[in-house]
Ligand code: PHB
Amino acid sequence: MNNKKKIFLSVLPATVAATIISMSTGSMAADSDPIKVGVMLPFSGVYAGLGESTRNGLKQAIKEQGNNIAGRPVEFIEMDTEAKPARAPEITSSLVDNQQADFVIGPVHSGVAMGMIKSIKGKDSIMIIPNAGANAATGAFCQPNVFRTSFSSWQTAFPMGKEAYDMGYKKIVTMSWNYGFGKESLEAFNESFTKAGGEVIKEMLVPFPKTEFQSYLTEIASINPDAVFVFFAGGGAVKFVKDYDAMGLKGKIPLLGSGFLTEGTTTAQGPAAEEVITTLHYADALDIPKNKHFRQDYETLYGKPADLFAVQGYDAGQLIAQAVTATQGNTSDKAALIEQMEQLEIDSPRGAFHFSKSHNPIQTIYLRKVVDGQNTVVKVAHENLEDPARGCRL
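Isolated structure of the chain on its own, the form predicted on its own:
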């Protein structure tokens, strides 16, 4: 693919005419100018499906507002990141400096996120991260104009440490790809597991994106720990779970993981995924009214089931809608807009959440088990879990 930017512009007209309200010149409430929402997601390449789901959820939330917030139409400016970190500064600058976007939504990939954060620092646009989970995004690199509606890698793994110990597992082997998110996940698990009294007797780091796991699984069998905790996602997660079963470890050594081990992968994993236990901030079968309504509406709109990435995009859209409504349509005063965002509670399909001082969700993490091919909620693993935001100065 060439390096030309892909820009897709869509202006969503209001379903009803905007009412002209007489306000002071500075307030700009009910301004007829569109609210500009830049969308930086992967629409091609290996992460294209995640980008599509995120965009679908985002647009669903805005559609629920009649494609109009506080009397102003919403304009989406979509740019394909191709999940390439090197493209982040160029695309971010285009949206912020040239297009003058009020909000920039993205990305999926943590490497792209870090490039975006550096480029948006001190700018007059607000970045909302709908997926990328690098701890530093709302930690050491936190910014006043950066929010996240997804998770930190720490949040998805930390609760499993105590849960594992409470299930009676005292000696555990951990394993992940040798890259940022994977290592952060193992560190978070280790933090809570050892605090509870457990011992990580072996940590295995696999070169990314290697999916030849047999030698590692042979070593695990020889160690015979009480359980195994891993971080893998996507195709790697499919391969690992199937290999774990094929090597005869399933049923002998319980398999635990960060939720991405079985998120969107259970169909491909088949029976090998049954009984795998994970922690995450969402499950498709979460039994709350908001989730049921969201999933019904999503399938009606897009003809396929919603997933975690759609939820996170949807909540980014809800955040925009609530904040702009609270400022009566005024997006020119970014400090006031940020102040409103900091105070909001989002009624999410995952359960309600609000933001920490570092602008990361304070949210419930669920203990999940795969039953009949679906991640079912066993219990709440940690209610209102706040990321420690290490290094953040906000």
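We call the rigid core the largest set of C-alpha positions that still match within 1.5 Å between the two forms. Numbering follows the first chain given and starts at 1. Being a predicted model, the structure only gives us computed values, none of them experimental. First, how it differs from the form predicted together with the ligand.
- Remark: with the core as the superposition reference, the CA shift of T262 between these two forms reaches 2 Å or more.
- For K123, a C-alpha deviation below 2 angstroms is recorded between these two forms after rigid-core alignment.
- With a cut-off of 2 Å and the rigid core superposed, A136 has a Cα displacement that falls short of the cut-off between these two forms.
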The other form holds:
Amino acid sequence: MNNKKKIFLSVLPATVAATIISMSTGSMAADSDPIKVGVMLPFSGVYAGLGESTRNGLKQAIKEQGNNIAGRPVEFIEMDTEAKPARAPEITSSLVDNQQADFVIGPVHSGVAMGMIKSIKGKDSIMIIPNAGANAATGAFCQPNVFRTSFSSWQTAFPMGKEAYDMGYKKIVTMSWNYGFGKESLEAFNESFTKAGGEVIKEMLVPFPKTEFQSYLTEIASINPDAVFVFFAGGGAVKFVKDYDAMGLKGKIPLLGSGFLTEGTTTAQGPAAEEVITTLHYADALDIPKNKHFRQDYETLYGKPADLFAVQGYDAGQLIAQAVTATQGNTSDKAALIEQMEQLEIDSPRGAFHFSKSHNPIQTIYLRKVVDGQNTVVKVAHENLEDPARGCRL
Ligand code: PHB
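With the form predicted on its own done, generate the form predicted together with the ligand in the same format.
Full complex below, order starting with the chain above.
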């Protein structure tokens, strides 16, 4: 066994490593062509920061393998989705049909995800969603060749409904951008908040990607609810949290959210983000050795702190590396690859996870609070939460 291989095996779980060692005496895949990885992320627009973090994390994981998996180099083909759903079919088809990508990593935006899934259905490429939460992606539209290393909309917002009620809030205003992910987040929050006994007294929807929030905030001030629950992310989250403070609501009406509200944004939000409470499957300060190593390496590579989007991109890279290693570099038999992916445990900076039958992570959701610019863990909001995968027949 050569050195490169020894180093690589040392980072794999013992069971996978054992399989590879036992198989390595047999015939190795002759294929030394590049593994083609299409990348469909927003590199411009309101989600540009999320796209960049995801790509950084993905490349960090592949770099850890020496940019070479089971003897094959990795080739990235990057496409800017601009977070525009209308662009999804054309870009997906160019990666899948023209480039014959083995894997397509993307997207960030749920509307783009739904377009991609329609285009990749039944094709010989495997899609790994490193962010978009649309419930249907691992629910009613689930596909054998679609995996997600992130979350479903439901997973990130459902636990906060009960937490909010337990914090003593009975009447809440909810608000988000008016598109799939935002609406599903508010629905999931509503589901557990009303079940606990609370009441959503007003739901506000803002056209995506608009960031003029003043009129909505004026209305919230006049309603004066016990708390506000929102979904905004990226540039929109920065603007919303700052406006909330500037309009005098901070300190008067507690601000809650799904964790994207303070993810990768706290430096830009500054003091306005302090004390904001969110739920998410990750926190900067998670006390897990894997998280510490990941964050140190990320900072060294990219000169800035990692965030959840980087973690999810990194886990997409780990998923590719482990699956292709398990098939000894063979990517032509996609059914065999999928079978491996379904069984893997991913050693994520968020904590190890595996996939549900519908290919969505089963993962722990934390209640978090921003303290000194960091998302700290208040407590576990829900251990090993599995999305209900409504409508999936995998
Ligand atoms: C989504 O559209 O699914 C989405 C976008 C940004 C986030 C989270 C989810 O931060």
